[in-house]
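As C-alpha cells, one chain now follows by itself in the form predicted on its own.
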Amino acid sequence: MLHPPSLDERADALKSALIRAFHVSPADVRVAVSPYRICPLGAHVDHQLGIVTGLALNQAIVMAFAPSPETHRKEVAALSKNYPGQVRFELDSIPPFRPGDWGNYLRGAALALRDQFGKRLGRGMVAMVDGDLPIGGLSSSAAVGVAYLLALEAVNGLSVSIAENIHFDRAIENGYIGLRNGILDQSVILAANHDQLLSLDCQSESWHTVRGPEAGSFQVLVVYSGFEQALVSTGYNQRVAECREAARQLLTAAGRRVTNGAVLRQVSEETFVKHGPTLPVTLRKRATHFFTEQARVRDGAEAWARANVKQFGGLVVHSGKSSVENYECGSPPLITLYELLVGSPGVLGARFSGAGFRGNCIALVEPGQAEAVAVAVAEGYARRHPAEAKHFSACVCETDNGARLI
C-alpha cells in the first residue's frame, strides 16, 4: 500500500526545493493544490454534453510557485520532480506543442491566460511541480493544468472564477494538446467539496453538491494497474467520434436538422429506443453506453442523497460493466483490476478511473476493508499480467476541496 507524506509535509519539501533551485525569497513562495478527481458515474459522458458526477481526492498535484525576478519578468522556468529537464520560456513567444514533453500543459495554460488577458499577463514565474499517484484515469494532466493556470493568475493579480478557469484548462487540453474530452475532469477539480458527489450538466455547464454518507463510511481505493500510455494515443478520440456519428444518424432518422457538432445529448430517449436498433453495431453499444448511464447518474444522485453506499456502488459496478462491453474501452490490465476489484468481498463498488486504456481503477470499499482488497487483489493480479504487476500499487484515499492555493 501506498502511504504519501501528507500534504503540509509535501508542500514545505517544494517550497525548499523551489528556494534552492533558483533562489526566490521564501516570502515570495506559495503553494497551489490541485486534486485528482474520480468520476464514479457518468462515465465517458461528458463529451456529449451528459450529466457526470465526480469526487476530489485528498491526493493532488502540488506546486510551489514565486513570481519570477524583474530580472527575467516574463520569463516562466519550472522543475518537476517527476520529470526530467527544465521547462522555460518567454510569455511573448510560447513555443507551439511539442509531443511527449510534460511542460505542454505549462506553456498551454500561459497561452490559454495570454489569449484572455493579453498584456495583463506580465508576469512570469518560477515552479516546482510534484504529483504524489501514478498518473492514468485520475486527471492528473487537468490536474497540473489547474495547478498552472492559479499559480500564473495568483502572480499576475488576474481574478479569475472557476467556470472561467473550467474553459481555461479545457482550452489547454482541446486547443494546445489536442485531447477531445469535455469538462467533467476540470469542474470536479475547481468545484469539488469534502465528502458531497458533485453533478455537473455538460450541457447547461452548471453543477450542485450532493450531500450523502457520513465521513467513514466507505474508503476510496486507488489501484494503479502499472500499464501507461498517453491518452491522444489510445482509441479516446476515436470513441468520442463513434458517438457523435451515432448522434447525427439518430436524429436524422428522427427527422431532424443535423449539424457537425452533433452529440447524444441532443437526442431524446424515445428517439434513441425508436431508431436506435437501425444504428450499426459499434454505433448502437455507444449509445446504449450513453442512455444507460444517464440513467445510472440519476439513480445514483438519489442513492448518495439517501446515504444509500451499497446502491451506489452497485451502480457503479454496472457502469463498469457498460464501459467495457458498450462503450468497448479498456486495456486488458484494467479489464482485469475491474473483475478482480468487483470480486473482491468488501468491495461496494468498482470501475475504471478515466477511459480505462492506461492507469488506474478505483473502487469503494468497506471501512477498514481496503488493505485487505489490496493484497487480494495484488496477488490475482500478478498471476494474469506479472510483467505490469511488477509496477502495482495501492492508496486508500478520502475526498477533499477542489483546487486552492494555501
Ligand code: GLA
Contents of the next structure:
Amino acid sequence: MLHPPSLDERADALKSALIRAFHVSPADVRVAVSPYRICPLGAHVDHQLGIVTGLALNQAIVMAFAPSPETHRKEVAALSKNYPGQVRFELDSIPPFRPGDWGNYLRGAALALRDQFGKRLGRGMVAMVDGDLPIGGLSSSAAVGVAYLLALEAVNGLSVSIAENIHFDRAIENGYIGLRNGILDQSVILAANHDQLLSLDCQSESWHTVRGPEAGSFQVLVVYSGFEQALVSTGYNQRVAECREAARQLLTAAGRRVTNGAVLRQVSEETFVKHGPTLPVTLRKRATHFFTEQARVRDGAEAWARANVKQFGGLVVHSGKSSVENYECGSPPLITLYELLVGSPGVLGARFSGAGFRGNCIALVEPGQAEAVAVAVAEGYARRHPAEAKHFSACVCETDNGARLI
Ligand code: GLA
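Structure of the form predicted in complex with this ligand, given the form predicted on its own:
Below, the chain from earlier opens the complete complex, with every other chain and molecule after it.
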C-alpha cells in the first residue's frame, strides 16, 4: 500500500529543492497543487459532448515555482522529480512538440497562453514538479498542464477564469500533443469541490457540484496495474473517430444535414433506437456505450444526491462493463483488475480510471475495507499477470478541492 507524504510535506520539500537548484529567493517561491481526478460515471463520452461526473483526489501534482531572474526574464526552466533532464526555452521561441519528452506539457502551456495573451506573457519561471501516483487514468497530464498554466499566469499577473483555463489546457492536449480528448479531465481538476460530485455538460461547457453522501461514507481505492503506455499511442483516437462515424451515419439515416465533425450528442435517443440496429457492429457498440452511459450519469447524479452510494456504485460497475464490452477499451491487465475489484467484498463500485488502456483502476469502497480489498486484489492479480504485478501498487484516497496555489 502506498502512503504518500502529505501535500504540505511535499510542497516544503519541493520549495527547498527549487531554491537549491535555481538559487531563487525563498520569498518569491509559490506552490501549485493540481489534483488527480477520477470519473466514476461518464467514461468516454466527453469527446462526444456528453454529460460526465468527476471527483478530485487528495493526491496531486505539486509544483514549486518562482519568476525567472531579471537576467533571464523570458526563460522558462523546469526540473522534475519523476523525469530526467531540464526543460528550458524562451517564451519568444517556444519549441515544437517532441515525442516522448516530458517538457511537452510545459511548452504547450506556454504556447496556449502566448497565443491568448501575446506579449503580456513576458515573464518566464523556474519550476520543480513532482507527481506521486503512478501514471495512467488519473489525468496526470491534464493535472501537470493545469499546474503549468496556473504558475505561468501567477508570475505574469494574469487573471484567468476556470472556463478559460479549461480551454487553455484543451489547447495543450488537442493542439500541441495531438490527443483528441474532451474536457473532462481539466474541468474536474479545475472545478472540483471537496466531497461533492462535479456534474459537467461537455456541450454547454457548464458544470455544477452535487452534494451527496457524508464525508467518510466511502473511500477511494486507486490500484495500479503496472501497465503503462502513452495515451496518444493507444486506440483512444480511433475510438473517437468511430463514435464520430456512428454519429454521422445515424444523423444521415435520420435525414439530418451532417456537417464535419458530427458527435453522438447531436443524435437523439429516438434516432438511436430507430436506426442503431442498421449500424455496422463496431459503430453500434460505440453508440450503445454512449447512450447507456448517459443514462447512467443521469441516474448516478440522482443516486448521489440521495446519498445512495450503493446504487451509485452499482452504476459504476455497469459503466465499467460497458467500457469493456461496448467501448472495448480495456487492456487485459486492466480488465483483470476491474474483475477482481468488482468481486471483492466491501467494493461498492469499480471501473477503469480514465481511458482504460493502461495505468489505474479505481474502486469506491466501504469505509475501513480498502486495505483488505487491496491485499485480495494484489494476490489475484499476481496469479494472473505476474510480470505486471511486480509493479502493482494501491493507494487509499479521499476527495479534495480543485487546483489551487498554496
Ligand atoms: C482520458 C481523456 C478524457 C476522457 C477519458 C475517458 O482521460 O483524457 O478526455 O475521454 O479518457 O472518459
